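In the block that follows, a single chain appears as C-alpha cells, in the form predicted alone.
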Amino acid sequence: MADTTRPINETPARDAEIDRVFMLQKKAFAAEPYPSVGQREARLNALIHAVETNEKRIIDAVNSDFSSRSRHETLLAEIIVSVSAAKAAKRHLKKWMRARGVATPVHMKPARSRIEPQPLGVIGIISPWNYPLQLALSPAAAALAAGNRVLIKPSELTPATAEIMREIIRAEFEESVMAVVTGGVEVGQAFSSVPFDHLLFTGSTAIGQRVYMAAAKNLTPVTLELGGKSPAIIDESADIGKAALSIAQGKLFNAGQTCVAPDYVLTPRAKLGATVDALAGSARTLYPEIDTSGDYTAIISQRHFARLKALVDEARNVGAKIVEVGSSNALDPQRKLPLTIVVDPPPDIALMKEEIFGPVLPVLSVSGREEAIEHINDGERPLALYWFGEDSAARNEVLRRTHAGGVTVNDTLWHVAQENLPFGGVGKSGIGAYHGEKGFEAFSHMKPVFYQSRFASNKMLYPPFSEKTDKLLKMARKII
C-alpha cells in the first residue's frame, strides 16, 4: 500500500485516552477470559447489526472524505465484504473453537496430544484510508470470533468515516469489548506502542515498519498487511481482450487506490500495441465520462493527486509514450485521474520504484515467459501477482517460481474477496495473514496440551540411570 501518512512525531498524543480504554478491555478480559459460543455470536451480530443498520451513513460519510466514492464500489468493499467476514466467522465459529487432536508418537502413548484455542486478549487494529471500514472491520469480526477485545484507530485522512465508526461501534458494543479511538498520526504512533496482545496494521511498507518497531519493544505480534508492486502477466495463450477488460477493471476499481491492484502489467513484445489499445478500449467502456459518472472514485487528497501526476510527468519527460485515456488537466479540482498508460518505462524512474495506489498504468513488454519471471523476481516480493492465459504448463511454471501474498487466475482482486482464503503478504508486502480459519487463528493462542496418561511409562526415564536406562532409549530410538 502507497505511503499516505506524514511522518510519524516522535511525542506521543493522546496517550491517557488510548491508556484509558486498552486497560478498561484488558481487565475486562481478564474477568472473563474464555467468552462462549453464544457471547461471542451475539458480539458478531452486534457487528453485522452496526453496519447493516447504517448502510447509507457509512457510504455518505466514505463518499464525503473522498469527495466522490462510488457508492456501488462501497457497497461491495465496505458494506458486503465487511459483513460477509462476520456471518462467515459465526457459521463456522463452533468448529473454530473445537480443540483439535493430533497424531501422539507411539512411544508416547497411552497419553493424548491436542491443540486448544484460546483467546488472547486485546486485538490492536491499525486500519489505512483506501477502504476504511472493511480494513477495520474484517479483522475486527475475526478477533471477535475468537473471543478477544478489540481496540480500532482508523486512518485520519477519512475522518468522517472514522466518526461514523465510532458512533456505531458505541451504540452497540460496550468500550470493554469493542471501541473506536480517533486522531492524528501522533494518536497512530501512541497506539503501536501500546501493548497489544495482537497487533495488527494495514497501510504502507515504510510506515509498516515503524509500527514494528514501536510493537517490538512490547514484544507485541504484528499482522502487517503492506502492499508493493503487483504485477499482471499476460501469457502468449491469453485472449489479450478479456484480460485487458479484468485488469482495467481491478486497476480502475476506487481509482487504484487498493492494496491489490495491478501496478503494472508484463505482455509478450509482439503484442504489446494490442494489449495498451485493449486497456485503452476497457477503461472507456468502463468509465465512458469518468468526471461527471459516480462510477468513478476520485483520489483521496490533493497531495495524493499531485503525486501521481509527478509520476506520470517524470515518465513523460524521460521520453516514455503516455496514453491518457481521457483529459486529466480538466479534472484536478474534482481529483479525478484517467486511466494513465505509460508504455515500457524505464527502470530507473519512481514510477518503476514506488507502488503506484492509483490509476496509472506500466505496461511493459517481455521477450516471453522467463524474462517476465526474472523482472517479477528481480524486485520485492509483491502483496498480489495475476495470471492470464490457458497454457496450465505456463501458468503452473510461473507459481511455483514466483513469490507473492496471494493470486488469482485469469482476473484480479477477486482471491481477496474469499473468506476461506488467507490475506496477507510475503516479504516486505507483510508479514501474517488473516480471513476465515486463518484470522480465527492469528488472534488466539493455538495453545498445545499434552495429556500424559495414568499409564505412562515415562517414570522408567527418570534418574538414577542405569543399564535398563540405556536398554530403553535404544528401543525408544528404533521406533521414533
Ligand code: NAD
Second form
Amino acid sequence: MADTTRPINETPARDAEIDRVFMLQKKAFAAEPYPSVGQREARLNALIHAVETNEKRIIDAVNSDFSSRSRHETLLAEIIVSVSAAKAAKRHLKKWMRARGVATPVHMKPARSRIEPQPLGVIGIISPWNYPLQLALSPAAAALAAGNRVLIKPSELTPATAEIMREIIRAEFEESVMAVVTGGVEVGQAFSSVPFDHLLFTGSTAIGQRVYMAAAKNLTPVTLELGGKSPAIIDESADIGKAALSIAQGKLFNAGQTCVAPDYVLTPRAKLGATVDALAGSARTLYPEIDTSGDYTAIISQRHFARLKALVDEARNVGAKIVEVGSSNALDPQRKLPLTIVVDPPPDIALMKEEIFGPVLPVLSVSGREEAIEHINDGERPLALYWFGEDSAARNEVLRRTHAGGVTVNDTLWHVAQENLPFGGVGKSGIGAYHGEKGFEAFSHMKPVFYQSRFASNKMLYPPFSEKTDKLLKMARKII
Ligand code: NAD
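I've shown you the form predicted alone. Could you give me the structure of the form predicted together with the ligand?
Expanding to the full complex; the earlier chain stays at the top.
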C-alpha cells in the first residue's frame, strides 16, 4: 500500500512551504503562548462553522475521492464525529484548562502541588485517506482546545477532500493558527522531519515506524495511531445471530476500510457453519442491493481493490472455502467488493498476516476460549478487540489475558465513537491516545508545579550537615 521501499533512516529533503508555515506558527505561538478560554472557544467555533457550512461540499468531495462513498457514512463518520469532537472540547474546556491539585506528602506540607496544563506550541498532524476529514480535524480540535497552532498534512489518495479542507480552513483561520499543506510521500517525509512540539500520525504501522524515526531526530514527541488485525471473538455463550449482525456492520462500514474494523472472527468449532451463514445473512440484510444502492462504499483505488482480490485468490488457491455474498460482475468496474468470507484459512497466507482493510472476512474455528486467547497472543497487539457473549467470567478472562488498544463488548466499533474514552493502540497498533480529555492532555504539557511554603521545613536539611541532620533523615525514613 504505502511506499516502504526507501531506506528507513534516510534524511528527507526539507519543504520550503512547510518550513515557512511552521516558522510563522512558531512565532505566532511565542507571541501568544497561553490563549484564553474565549480564544480557544472562538477557534473551536470556527472549526465547527467550517465543517457545518460546507457539509454538502465535503460529502461530494469524499464521494468523488472514493468514487462512491455512502452519504450517511460521511455524515456520521466525518461530519458528525469531527463536529462532536470540537463541541465536546468546548463543553469541557474550562475544566480541562484548570490546574489539577494533587496531594502533597505530609513531610513537605504546608507546600502545595499542582499539575498545570500548558499549550505545547505547534502540532503536526499527518492523516490517512480512509476517514480523510475526521482523522485530520478531530485531532485538530483537541490541539486547538489545548491552545496550540496546527499544521495538517492529509493523504494524497483523497485529493478532493484535502483540497476542500485546505480551502475551508483558510477561509476560517489565519495561517498562523491552523493550515493545511498537501502532497504525497515526499511531503509526508519532509513534514515528519519538522521539529514540531508534537506530531500525531494516523496511518499504517510501516509508515508509522518511519515517522517515529524521523521525529526521533528532533526528539519530537509522537502519537502514533496505527492499524493491525483486530479480532472478533464469538464466545460459546453468544447469540450467533446478534453477534454476526454487529460484526457484519462493523466490517462493512466504509467497505471494511476502517482501522478498527473486525479483521477476522474466532468462533467455536461446532458453530462454524452457523456463524458463516449468519454473517452472510446479515450482509444481505444490511446491503440488499450493493450495485445500485449508494449505501455501500467503493474501495479507494484500483491498486487497493487488486490487493484485496489477490488476498482472496491466494486463499482460494490454497483450498480455503470462499463465500462471496452477493457477488456480481457489475461490481468490479465500480470497485465494490461484497462481503467475502474465507472459512478457516491456513495461518501462513497474506490474508492471515496483513491487516486486511477491506470487506474480506476470515472466519476461524477454535476449540474454545483458550485457543482464541492463544491465537490473539501469538500475533501483534491489535488496535481493537470485540467480544460477544453473556458469560461475564469468560469475558473477563479474555480481556485480562489479551491486549488490544480498545474493546467493545457485544458490538463493534462503538468504543471509538465516544469522546469520554481515550482512543489509541498498544504495541504495534500505536503509541499514545487522544479523544476527549486524553486528547487535550496529549497536546498539552501537563506541567507539575510545586509551590513551596514560607514555613518549609526542608531548610533543616541544608548543609553543613550535622548529627541533627542524621536524626532528621532517620525520622524522615520512618514517615516516607
Ligand atoms: P499510510 O501510512 O500509507 O499513509 C498515512 C499518511 O502518511 C498519508 O498522509 C501519507 O501521505 C503519509 N506518508 C506516506 N509515506 C510517508 C512517509 N514516508 N513519511 C511520512 N508520511 C508519509 O496509511 P493509509 O493507507 O493512508 O491508511 C491506512 C492505514 O491507516 C491502515 O493501516 C489503518 O489501520 C491505519 N489507520 C489507523 C487509524 C487509527 O486511528 N489508529 C485510523 C485510520 C487508519
